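Just one chain is shown here, as structure tokens, and it is the form predicted on its own.
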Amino acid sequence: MRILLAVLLSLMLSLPCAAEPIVIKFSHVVAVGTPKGKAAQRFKELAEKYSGGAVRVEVFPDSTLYKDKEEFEALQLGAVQMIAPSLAKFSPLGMRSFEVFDLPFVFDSEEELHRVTGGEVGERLLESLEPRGIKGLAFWDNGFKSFSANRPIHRPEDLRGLRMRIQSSQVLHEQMRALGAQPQVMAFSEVFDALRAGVVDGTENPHSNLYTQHMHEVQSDVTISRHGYLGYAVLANLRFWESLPWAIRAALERALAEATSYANGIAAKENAEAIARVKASGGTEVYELTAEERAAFRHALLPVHRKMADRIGRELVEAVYRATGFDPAAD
């Protein structure tokens, strides 16, 4: 019983006076109604319950604070204290290894997928960020990405001469030559207005990102393809999270647990959503490509694996290789 009372006594010593909770600032750029949206403010709840109250975090989705290119800066400089960008967008920091990724239809399924952020792949990746004064937390599903444009997309040719809007990624930039297609990074809070406007053609996205951004009321064709993943690295400044009193951390950590289990739980059920929405919606035809059609896009797309697997690490690329299953001797 002492032991218990010395503990809890601790624990209320650790912990900072409720007339000053410390504040976590957590930017996104994508909206509310999303995975990563709902999961953050999944983490905020948990971990002002779990830290009572001596916690508050202040969540900024869909780009109110910085867009794509700056959250990272604003993180390392502590303006913000949480981001949880996509794993697409750790090149510009030269983290190239976080483009393996981005590998065209390297994951089947969310079990492969997890077997690598769930396992030594995903936890290596994560403390790889600490020289970068980066604390990597956690991995949160988005889903996998679908083509759109306003023309049907049924079989790689398709694309051919289309200006797609991607992330920051050289993987995902050879995609698009592999295909034929003129790839352009932009922004995520620019893509609606780009696609309006016709300065891009079309995107990919998982079916979330692009009902809740409405881009399918600019697209008139939808693909469920399933060529790739989206995800996001859940971070914090490395100096402040190193600076919280234990118990506050571990209240946090209780609290990442959670959400983290809980944005991997609905992300599949809110694309399913989405794109039924988008389907309901009227304005866009949704076509799902045949077993045919889409071994035909990873045909097209299996060269990207090797011209990319020395800038990745080819090491890394067999390990996912390993995890996954995946064998491109097997196309």
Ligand code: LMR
Second form
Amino acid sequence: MRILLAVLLSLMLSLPCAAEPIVIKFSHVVAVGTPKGKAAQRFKELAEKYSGGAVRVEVFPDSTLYKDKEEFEALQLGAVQMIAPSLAKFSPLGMRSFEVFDLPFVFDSEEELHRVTGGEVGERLLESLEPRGIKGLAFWDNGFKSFSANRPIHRPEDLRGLRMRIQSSQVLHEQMRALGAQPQVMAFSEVFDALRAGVVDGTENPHSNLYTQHMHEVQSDVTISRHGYLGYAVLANLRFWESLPWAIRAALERALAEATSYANGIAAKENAEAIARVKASGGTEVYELTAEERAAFRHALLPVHRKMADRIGRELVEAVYRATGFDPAAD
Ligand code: LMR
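With the form predicted on its own done, generate the form predicted in complex with the named molecule in the same format.
Now the full complex is given, and it begins with the chain already shown.
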């Protein structure tokens, strides 16, 4: 009798119980105190609240679960249900179109970026992920990138010969080549150690990433150049997303819409605070390019647009130019 009870009890425990929450593992590579880190946390809180506890979101920040490339594989295999990778990391998926966001100087402001991410182009890009088993859900902002190195960078030629860490984007590769630097693709989690050890000489990132990864502690110079943008797409495993009951999906969509407004509302401020902290730390020289120096970078980097247009897709590049008002002929 006792054995029978024990068997019954263990059977009951192994059966899926109606009250068991749906678990969403959400992996990302940055620190908790960044725009993406905070937005992921906000999404978790709202998703759990709006689903009445029917969903539990487990956020894994700082590459604790997966690094850059592995994240995509984990998402496609269903080992995690959500990720929010940088738009510059889609080429290992065989998606070149997202590299349109890496074109240097194509966005002058967040407002211009939002005309793309919030418009038809953004919608088309997210939809294009479905044949890869990925549901594109939203775009989250980070910010404009600055260069950092162990030498002052005021003019394009100052980057000549430097080994510069980049994300896995061919456009970023060409960007560094156009400046005479040697691009080196590396996972985000490895950048600090590589800078410290001198494996690479410098990098580019928005200030929130620079500061929270302590990169400024191993870089003597940061140049505010705003030469390119780094933002994210929030993605889910398509099969998982489509298997969700309608009401749960609606709760998650509501949570995501609010987390997206939150992310895009804090990103610029977070980056401004991060560079203020870098300055206050006293060990790193922070320099902002003059208008004339910025124009020299723009001039040096315009050929990247021409070189990469076919790879990205001319029609897409032109749609982005129309949305932002970027004129490749104006130099
Ligand atoms: C990087 O690798 O530099 C960034 O994509 C990290 C991130 O997710 O912001």
